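Coming up is one lone chain in structure tokens, specifically the form predicted alone.
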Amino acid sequence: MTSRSLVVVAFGGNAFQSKGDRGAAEDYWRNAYIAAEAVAKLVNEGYRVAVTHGNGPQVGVIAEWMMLGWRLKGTPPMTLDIAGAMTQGWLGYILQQAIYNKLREKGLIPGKVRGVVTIITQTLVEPNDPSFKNPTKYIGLWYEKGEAEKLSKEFGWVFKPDPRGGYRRVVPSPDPVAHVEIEAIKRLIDEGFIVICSGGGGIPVIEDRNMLRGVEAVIDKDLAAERAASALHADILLILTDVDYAYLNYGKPDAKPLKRLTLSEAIKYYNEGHFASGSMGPKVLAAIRFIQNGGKLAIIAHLTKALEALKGESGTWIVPDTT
């Protein structure tokens, strides 16, 4: 890798909120200034960097604010698609500010960077999903069982065990195809800014007679990541969060870190089973893909380790059978 190569950059919910915040204000802040490090370490290195994040936490807050809304006041709530949408904005707005705050900090604004661009972004998804049929994606808060199931019978929301503790809704989740938006996020890059896309995975949208329609689905952030850093010819994809690697037997006394896994490795395991669908699973199958697809390195890390990763010193890295 040259110190010119383009990092896509995925932050997980720990970009804005860590387990045990309340979800102020003021934790979304000190979280994104933590990640807006990570980034200005790497252009302060030379790597040109695209940013992708979650927003599954804040995607069913809106959610649960909507319908707190029409049960209060009679306010009608708004559909999912335009929920996503919504943290887009939000959640956009707070790394952009805290990623341009750091790169003046460090005076990388002006020089190294042109600027830091949020970009509101739609996701294909294919209108016959099975996802559409069987909701997978966790989305909002987690609440105990007997919670979960009082607000199934009053909004006619699936609520499902989350992997980490507790029960959280689910919404269907289907597989991104391409970013409507995506030449307008290659020309910003070529031309010197730091491009937030793909919020949330995308607003997912499907083609219906020629013309685009949202969808009540929220995309899996990791997949849509891979997507995004295919088609700009990313040299290497970063997914950051909250463990240092992805583990076989992950939280069991016998858990090991996988460090380094060449792409018919990282397919074995995948198949075999040995990643949670809710959480490292789709973080696998994002790195597969991006492998697949013509790039030449994934890395699942730490979001306080991006830099080290990168080096090679934490992370799990995953590369071409040839490499």
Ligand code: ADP
Given for the second form:
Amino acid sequence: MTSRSLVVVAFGGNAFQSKGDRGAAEDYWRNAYIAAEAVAKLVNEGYRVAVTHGNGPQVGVIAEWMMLGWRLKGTPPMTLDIAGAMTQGWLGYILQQAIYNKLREKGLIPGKVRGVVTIITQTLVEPNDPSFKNPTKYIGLWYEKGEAEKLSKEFGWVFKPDPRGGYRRVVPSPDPVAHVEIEAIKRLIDEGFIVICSGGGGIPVIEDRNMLRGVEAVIDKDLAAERAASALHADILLILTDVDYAYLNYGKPDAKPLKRLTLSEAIKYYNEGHFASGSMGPKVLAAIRFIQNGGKLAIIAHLTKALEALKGESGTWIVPDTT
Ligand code: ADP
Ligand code: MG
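For comparison with the form predicted alone, please write out the form predicted in complex with adenosine-5'-diphosphate.
Time for the whole complex; same chain goes first.
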């Protein structure tokens, strides 16, 4: 890799809230500075960096706030695309300031980086994505059956019984196709900015008679990160989370950390179901797609081991098959 390699870094939930946190603002800042430290280390090594992040817990929190407003004052809840935009502003601001401060502290701004900027990003999805007919992603609060029926009538929301008890809203999670703002993102990176984009996987939009329109859905942030990384011709997709490696037989006594996988091996283990569908699965799938689309290296690693992961000292490396 050349020293000006572009790395797309995808931060998981632990970049804002770690296990046991109440989710107070101070928790967000403390965790974001750990994430910012990872970015600063990469910049210091000469990498160009684009950043993306998840928003699952925050969409849940916004749903809670909106229901409180609805119950207390009849304030109508916003739609899910707008809630997604709120999380991009919320988390984008926190990362933007934390990364800016870290870079300035290390003398990297001004210098290697011209600035840090968050882009409200829309992600195109297919209107006939199968997930629209079969929503499966649980969001927000748990309700009694009667209450769920009332909300369903009022807002057209779909509820399903949650395995953990009660009823919960389910929404589609369509496959991301492309980011509407990708050209702006690319130009800002080329001009030396660190861009925070595709937050929460981006705001899901469909094209409807030549117009963009937000839809009530959520997008997986790892799959969306791959779309950005591939479109930007990034050298590396670096997915940072709360485990050191993707494992075989995860959680079992014979669990085995995976240090280096070829594309074929990754596909084989993925198809064998080693990676849980709501968590590690999309990370490995994003890595697979990135390599299939011409990427040279995808890494899944712990948030605090970003640089070690790039050096090959930690994390799961997924590389093309040797030809
Ligand atoms: P993030 O917020 O970073 O996207 P997730 O919770 O979605 O985090 O995914 C990381 C989690 O995936 C780990 O904490 C772990 O519990 C879970 N996981 C499921 N299968 C595996 C596996 N095969 N190897 C490692 N972790 C796994
Ligand atoms: Mg996740």
